[in-house]
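This document starts with one chain, in the form predicted on its own, laid out as structure tokens.
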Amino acid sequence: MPHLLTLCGSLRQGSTNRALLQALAHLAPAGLPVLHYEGIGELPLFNPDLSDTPPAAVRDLHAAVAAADGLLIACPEYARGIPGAFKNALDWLVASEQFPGKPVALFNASPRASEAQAALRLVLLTMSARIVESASVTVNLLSKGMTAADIVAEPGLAEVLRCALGHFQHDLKEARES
């Protein structure tokens, strides 16, 4: 069954970015399940010497990304860049044969996190991700302490996110048909 996979750039359980991705799972169109990858904090530091025989956590990441029809990414900004643990996960995916061309939607929980979004976009494009611009959105959740349930219950936010997911689903359908 087709599904989307979320990748959260924050390791914090109470992260706004995590809440945003969890809300997306509740708002996804029928027939398009959203699964959450939770292993980023378990990945060892990237070491290209291990590429031929990657550790189990890396194999799990590769398998999860390969099985997904598309990726939904939300990432905070730390020191004007991508958090180290998330960049480490992306480094492990650089040599993945399944990553190039993978559809990606970027979700930004803070309009002030523009530097990280630009850096993330650059890294993903370098990795040959296919960023679906019409499905990539910025919402203002900064300092609001919203849970996934709060986001789903907020009509304006929920509509923006449903619309983004609809664009992503449409893009996936068009890609399959071409």
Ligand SMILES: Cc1cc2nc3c(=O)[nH]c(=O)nc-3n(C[C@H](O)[C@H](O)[C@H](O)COP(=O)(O)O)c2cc1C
The other form holds:
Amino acid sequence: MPHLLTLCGSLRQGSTNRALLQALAHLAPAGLPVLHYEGIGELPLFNPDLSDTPPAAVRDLHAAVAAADGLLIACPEYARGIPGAFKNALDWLVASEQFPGKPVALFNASPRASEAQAALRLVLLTMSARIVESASVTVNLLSKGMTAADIVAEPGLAEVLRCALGHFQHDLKEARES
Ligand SMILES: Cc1cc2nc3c(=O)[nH]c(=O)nc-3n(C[C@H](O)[C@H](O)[C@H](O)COP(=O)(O)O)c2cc1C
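Show the same protein again, this time as the form predicted in complex with the ligand rather than the form predicted on its own.
What follows is the whole complex; the chain from before opens it.
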């Protein structure tokens, strides 16, 4: 069944990026369910020596990404860069045969986090992801303490996210038909 997979760059319980991804799951169009990958904190540190025989947690990540029709990514900025835990997950995915060409919608929960977003774009493009620009949006959730339910209930915000998901769905359909 076609579905999207979220990858959250924050491990924090009250993460704004996770709330955003959870809101996206509620706002997703019918027929395009959103699953959440929550194993980033369980991944071992990347070691190329283990690439041929990856640990179970890494195999689970590869399988989840391979099965998804597209990825929804939201990641905070730490010290003007990508958080180490998230970069670690991406490093494990470099060896995944199914990653190149994977459609990605890149969400940013903080207009201030421009340097991490730029770094993330560079890394994802280096990994040959296909970033869908029309589905990649920045919203301002910084310091607002909004839950997923709060985001869904905020009409302006919900509309921006619904629209981004619509563009992503349209792009996936076009890519399937081409
Ligand atoms: C160690 C650390 C470093 C941070 N560095 C930056 C930074 O360089 N630029 C920035 O805009 N925000 C920075 N922040 C703020 C976080 O990006 C912000 O709190 C964000 O909401 C965290 O994402 P989350 O709510 O999904 O956990 C930093 C936060 C922490 C804990």
